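Shown here is one chain on its own, the form predicted alone, set out as structure tokens.
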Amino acid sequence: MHIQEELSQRHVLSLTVSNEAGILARIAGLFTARGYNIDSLTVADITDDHAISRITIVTSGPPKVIDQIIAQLDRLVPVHKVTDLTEAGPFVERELALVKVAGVGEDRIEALRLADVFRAKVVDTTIGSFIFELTGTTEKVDNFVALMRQIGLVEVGRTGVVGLMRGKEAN
């Protein structure tokens, strides 16, 4: 008997939910109880009256597991809509990172040169360190962090992924 292993794919899920106490814990609990992993999670209030929030979740799994996750999220009462941005069509995703790098002399010059290539902005500087602000895809942030690790990476803070469908329609 040959068992075929399904390929795991990265998916960006966008949820609109009622802004109620405990909703984030319920969603995280759904993932935890079923052994699903959350790679990135962001939450933001999206209406003037603070009634609705958007939750963006990055997770990975084979298609059947992703379909199951979406179905289970759809069943939660305060969830208004679940969109798999990865499957729904063209979308834009971004992540913001603050990256602290220590260095003097040539390391300092190289850090500034790489920051320029990645279009990272210096938001704080001391004699021995920089804090860079970088916005881009997860891959871009990962690559910048990897290069800074070779120079003198001190620490990184990341927002997690946010994403929206392209075009004039809301998702």
Second form
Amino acid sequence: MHIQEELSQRHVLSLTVSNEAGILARIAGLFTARGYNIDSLTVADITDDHAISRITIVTSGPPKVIDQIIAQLDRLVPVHKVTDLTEAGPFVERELALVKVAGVGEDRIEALRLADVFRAKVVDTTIGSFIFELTGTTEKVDNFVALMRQIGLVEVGRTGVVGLMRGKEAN
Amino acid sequence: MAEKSGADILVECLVDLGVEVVFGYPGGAVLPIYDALYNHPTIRHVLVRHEQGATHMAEGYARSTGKPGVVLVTSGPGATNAVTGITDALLDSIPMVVITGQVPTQLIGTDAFQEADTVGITRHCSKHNYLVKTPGRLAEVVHEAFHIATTGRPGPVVVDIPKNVQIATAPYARPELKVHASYRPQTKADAAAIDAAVEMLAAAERPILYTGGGVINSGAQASALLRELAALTGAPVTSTLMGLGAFPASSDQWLGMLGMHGTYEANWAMNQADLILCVGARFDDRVTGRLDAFAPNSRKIHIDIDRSSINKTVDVDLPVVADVASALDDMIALWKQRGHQRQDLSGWWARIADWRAKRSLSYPETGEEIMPQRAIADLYQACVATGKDVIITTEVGQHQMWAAQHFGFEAPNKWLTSGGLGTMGYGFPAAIGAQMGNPDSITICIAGDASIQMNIQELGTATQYRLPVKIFILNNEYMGMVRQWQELTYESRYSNSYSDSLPDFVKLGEAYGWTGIRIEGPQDLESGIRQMLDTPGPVIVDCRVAKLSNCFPMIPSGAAHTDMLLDPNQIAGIMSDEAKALV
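Please could you give me the other form, the form predicted together with the partner chain, since above is the form predicted alone?
So here's everything in the complex, that chain up top.
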């Protein structure tokens, strides 16, 4: 007998939650306890009084599982609202990456040229290296990192995705 | 405002919330609370012998009274011993509040004596939990904990209170209920959903009502409304293990329990129905059997207070997110308003009569040994004959299924069993808790020889509080359900399923001041049961039954409702790996 896997789709979920002790563990633990995937997870408080946080989770699964994930998140007591940005309509998603690249001569010039194409900023430099700051979709960051790998990638830090619905309405 | 200690604030809250009984066990980190409870005029504390016992007693109390069960245990091992009961209450949606002591706040995280990360451990086996770090927060947390435990889909809530928070003081006044703005269980159904449900039900030619524990949790009113809806539609009714009693077993519309050990007629009616109205049940794997063959030709309506139960395993045509009583009330009102008449279901009932004619619950009898099914049936008859209110609890295993099949339940809250988690060791403490909440009822734990030993230490608790609970052990000297599965899937290799070195249950009971009765054979059965029921105090009965009986009918794991096994001759002995891999 072999274990069968189902086809997965990527979804970006946006949650507002009460900013209280244990909330992140509650959410992350729900994913592990029920066997759901987390591709990335970001969290920060978003109100003046620090009472509410927004959590953005990129997950993947078959449609039925995504539906369960939303229902399970929604029934946690401190969770205010769960929105599946992927389903709800057009949305903006961005992540920020810091990309350290080492090299001299032509490599150094090529790195700067590519950074310019990707609208990455230089936030640190030495004679032999740069740190680039880049924002964009996951795909754009992936592409930039892949190019830098050929030039002299040292290390990468990424925030994971944050997202908001397009348009003037609060979600 | 006068200040009070955290311990006094907690006890004051319990009084304000109407708590009459607390099941608990003292220890270092709850000593201040125990001191606040010392000689308390209204709150009765039941001293258990093991914290798991306390949680199941609280469940039994809650399930039989409709009030939340309350548990009080110390930090570390006190809390970890309670985890099984907390999980059991989560899976069976039992309202329960568990108060755990914790090491003082300045010692948290230092691996202090009897420190455990209780909120971490219970985070995913409770409906919600709290670590209270200041006495000023305690009152609102306790009030919110009871609100969350008892509303929406009920469940266990854990409140972890460090010892210094129990001693430190804060101003106290009875708090306004402040609940998380995000906690908003939907209890009233969408009108359009009710409309659609009523029309689907009115048009159905082969309807069936598939009911579950949600009907019981919704309160006595829900059971009354279920009976009314069944009368209006004339539809057959089946139930999950957890829902038994919501609909009377004596009704001619009753098909018996469905699922793995359900009746032939219930499972075939589910398979052949054109409309399934699921009321407070959740399409559990014990009920559905093989998913792709489950009720293939039916449209399905699912009434559930928990949206995450809908479409979790079985896709339904019409979700109705609501409290059962509220939804049934709305449906009945609309049914009457529209002037719907019950369909002519005679063709459907004729088919059901054919399935009933299989007599799937029948069992062979030689007259030489007691068949376990006969023991349950005789116990049922004897209970009816007393004319008294009877509450039945069970442990987990073959005896549990036989009790579900052969004991007739007429009313809700009389049947207490561990359905979701399947916790051996549940039944006896649950009977103690039920007896505490229902002092005038006859409370009987139907047990097996193996599972009764999992919380046997609570014999002392029943003795101490003079609780006249009865334990009726179907003793076949096996973990019978394990042995049955080994026959079914592993060619009868009985790996570790024999109950060796059993105690003498009669002497064991007597050692605790109980009455012990042994029933050796069919000639003693009736008189032994009568003696048990007539003896005023606690009684333990060791009923020796046929050793190798198996529980039928049975849908083996991985099989469809239409592939039921009706008798032992159909046992295959070998299964595919895919079927073996299912639980």
